[in-house]
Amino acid sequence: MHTDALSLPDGAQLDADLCIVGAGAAGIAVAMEFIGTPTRVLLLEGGGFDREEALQALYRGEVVGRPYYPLDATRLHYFGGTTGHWGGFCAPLDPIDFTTRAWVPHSGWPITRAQLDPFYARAHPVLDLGPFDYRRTYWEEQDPRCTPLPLDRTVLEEKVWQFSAPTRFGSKFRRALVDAPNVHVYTHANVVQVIANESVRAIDAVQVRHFDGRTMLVRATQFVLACSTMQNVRLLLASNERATAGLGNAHDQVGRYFAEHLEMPAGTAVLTRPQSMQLYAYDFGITKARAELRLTDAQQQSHGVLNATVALDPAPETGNALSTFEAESPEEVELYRRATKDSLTADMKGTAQRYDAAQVRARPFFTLTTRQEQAPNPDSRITLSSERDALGVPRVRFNWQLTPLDKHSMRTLYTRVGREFGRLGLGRVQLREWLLSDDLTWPPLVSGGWHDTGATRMHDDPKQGVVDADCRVHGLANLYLAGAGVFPTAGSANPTLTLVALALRLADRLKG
């Protein structure tokens, strides 16, 4: 069923056995798994099913730290929530990922790959994507013309991606979670307060609240916050009538450790030996997997680095590939994400280009593009603004702090590759200016990959994170959080398949 909230009377309560706060990829997931069960699911979104300005407009917030995309760019606010903006890259995190790395502060995970590896299969037909199989081998053999580089494997190997189309979450699943006679949808329901019980050993209700005063009461029995990361921050600090710090937040966990991929090119490749690229080529809304290059397991620690992959992308025809704060302005990056809408899906596709032998011979050139996962940091944090939204919830304070351990990890990445390059006769590697340089601080032109993760981070120790490894808020008997807030690390690898995963896990831990 679905109804739009804004039809209710003032003071309306809803009761169910389960509430999803938020319709994004997470929620919707959630939600998708209680069809056809016997649990009442509300699923409450705050938007309605397409772009308004007022509603996209509480989430404006505060950026204090280092240069970042204004707030109200990197999140959408309606119904299939950000996957409206998504470039449907897909591949898990590595083992790696999960394990705590002695050269790398506050890693480590309270889970392991393998127990995740069941999910990320049951994710894949949800994200519309191929075999869950990301074995280069694999896709050498779907295709003859991917023939990998002739690389020192014990140095260098191949992270294989997977491209949905990309799925529009609102779009594919809008029929099913409204025709499910188990979960009633509702639209324009701003979730302003999550309420605890008098001990703060449980969650109560959900208050919504619309622009005109009126207010909703949401009752139930288990809640999952789904909505973007900074907004499940925002709503647990902003929960502070029975625990002033925040819910979730006794030990001050709450909005620390915020972390994006650094996601940039940084360097230029000429390839000596041509061959054919097609292996590591990507064209929107065609290629099916690509291939990138990271430093092996034993490479990372044996320099103390973080994950990351490079992407050799065609150079440009003149000058060099620039980051999103080299290229656009944050006002001009604003005004395209507000343009980029499902119905644009089909114009932004691409066209296959050649990528064989020939074509690299005759233009050698790469671009080398990093997706590095940022080292945790407490001090990169999200707070609340003295500022306050149309509803009367504080807006966000958004801090965002790099370490000097992330710019090591680039820099050595690419002098790595460089020099394989050079040894095994492939290439030649010429590095950004900037990254040269043996300061350890950033220029303002580094910019991250809209992936907002961290933040409400997993961990079994409620001291060191804000939800353990069920994904429930730590002192919280039955208050749940989905999205990729609550990764511990970030990997290589954007979010979308993991925080998909984790929440088809969550959905279970729920049923059960």
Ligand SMILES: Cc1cc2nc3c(=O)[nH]c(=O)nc-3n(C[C@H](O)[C@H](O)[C@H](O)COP(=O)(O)OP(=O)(O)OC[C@H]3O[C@@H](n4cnc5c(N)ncnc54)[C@H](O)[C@@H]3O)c2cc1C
Second form
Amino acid sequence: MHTDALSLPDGAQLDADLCIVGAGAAGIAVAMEFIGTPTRVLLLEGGGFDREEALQALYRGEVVGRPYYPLDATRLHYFGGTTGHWGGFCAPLDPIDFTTRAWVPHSGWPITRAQLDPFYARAHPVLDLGPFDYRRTYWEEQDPRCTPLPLDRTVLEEKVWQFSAPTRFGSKFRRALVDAPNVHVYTHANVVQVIANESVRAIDAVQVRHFDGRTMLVRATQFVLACSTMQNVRLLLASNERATAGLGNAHDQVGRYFAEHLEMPAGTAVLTRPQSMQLYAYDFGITKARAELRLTDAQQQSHGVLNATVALDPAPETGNALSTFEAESPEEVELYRRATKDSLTADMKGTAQRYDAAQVRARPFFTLTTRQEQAPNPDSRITLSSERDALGVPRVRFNWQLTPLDKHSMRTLYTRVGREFGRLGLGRVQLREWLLSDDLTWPPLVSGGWHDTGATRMHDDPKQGVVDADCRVHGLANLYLAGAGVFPTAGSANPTLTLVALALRLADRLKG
Ligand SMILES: Cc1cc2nc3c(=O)[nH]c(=O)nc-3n(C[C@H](O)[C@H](O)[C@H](O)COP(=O)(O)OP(=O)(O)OC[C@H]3O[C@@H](n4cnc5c(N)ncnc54)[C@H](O)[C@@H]3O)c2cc1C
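Can you give me the structure for the form predicted in complex with this ligand, which would complement the form predicted on its own we have just seen?
To see the whole picture, the full complex is given below, headed by that same chain.
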């Protein structure tokens, strides 16, 4: 069923067994699992079925740390959430990402990759991906042109990615959810407050508010917040009537350890002889899988570096990659940020150039683009601004920060790639100036992948995290979080496959 919450009278009260707040990738993945069960589900979506500017403006926030994209441009505030313009790059996290690495402070998940594997497999059809097989050899067998570079695999190896259509959750799952007799979708239902019971040990209800001041109360047995990382943090911190520091924040953990993926061109490679590069090729909307390079786990450990991959993309004629990420002046940074907003507002279209063997032979230049996890940093943080949005909720104050380990890791990775290419006679690698400099400086605008992770991280110890291994908020019996905010570390892989796998796991726990 579907109801536009704007049609309900002031003071309306609803109740359910399970209330899911937010109909993006995570919220929809949880809701879909309950279709046909006896559980009465309410799915509250703050937006409508299409983009509306006044609602999108609720996402505006203050950026006080490193320059970042405009917050109201990256996440989308309507049914289907940010999958309305995501790119579809998918890969599971590596087993090493879940371990406690002595050289990465605050690393380690309370679950293992093996525990998540069955849920990754179930997440694949949700995202319209191929078989849950990320072995390079499997993909070589699918296409005889996919031959790997002759690397020393004790140093460098391939990480395989798969590509979603990209699946738009809003259009793919709307009909099934609206038709399900036990699921009730409410659009224009912006939750502004999560209301705890008197002892602050469980949640009684959530409050929805409209621009005209009307409110609605939703009671349920269990609640899942799936509003995306920043909005989940905002809701928890703003729900401070009974817990002055905000819900789940008894130990000042909510909002800390925000992490992006550092996605930026950092070098150029020139191959000395023609190679089949099909295994590494990518064509938007066409490629099903491709490989990027990574340092082996042993190399990461011996160099004390973070996990990352390097993509090889055909470079423009000059052999010199045109970087949008190395703006020199504050004016250029501002221009770039505005351009990003404009291009995100339009639907994402493929920008990658066609990648065929003939072109590669004629033009052996490749831009090396990195995807690197960020070291967990308690000072990289989301708090509340003194400014409020049109519904009266404090806006996000976003302070994104990097650490010396981030720069050290990227420089080490590229230096190793360069040495290996030289040692094996594969080619030459030129690094960007800022990467070579010994100091810890970055270009004025460090590009993230639009991936909001951390800030409500998973940890067994409530003093070191916000949710437990089941994604339940510490200290609150019936409040769960879904989304990449629960990642303690983000690996090199884009987050959506993992957050959908975690959402399916959460659905199983809730059913149990
Ligand atoms: C340009 C771009 C490209 C990307 N490309 C990739 C990629 O290639 N691969 C990848 O893995 N990831 C990618 N991502 C990230 C991906 O989009 C997110 O990981 C994913 O959408 C997050 O899912 P989510 O459900 O947590 O949040 P969202 O998808 O943002 O959904 C949150 C939902 O909650 C609703 N909501 C928010 N606040 C409230 C409230 N108070 N009350 C009620 N409802 C609320 C929102 O309207 C929205 O529907 C990309 C992101 C961007 C911006």
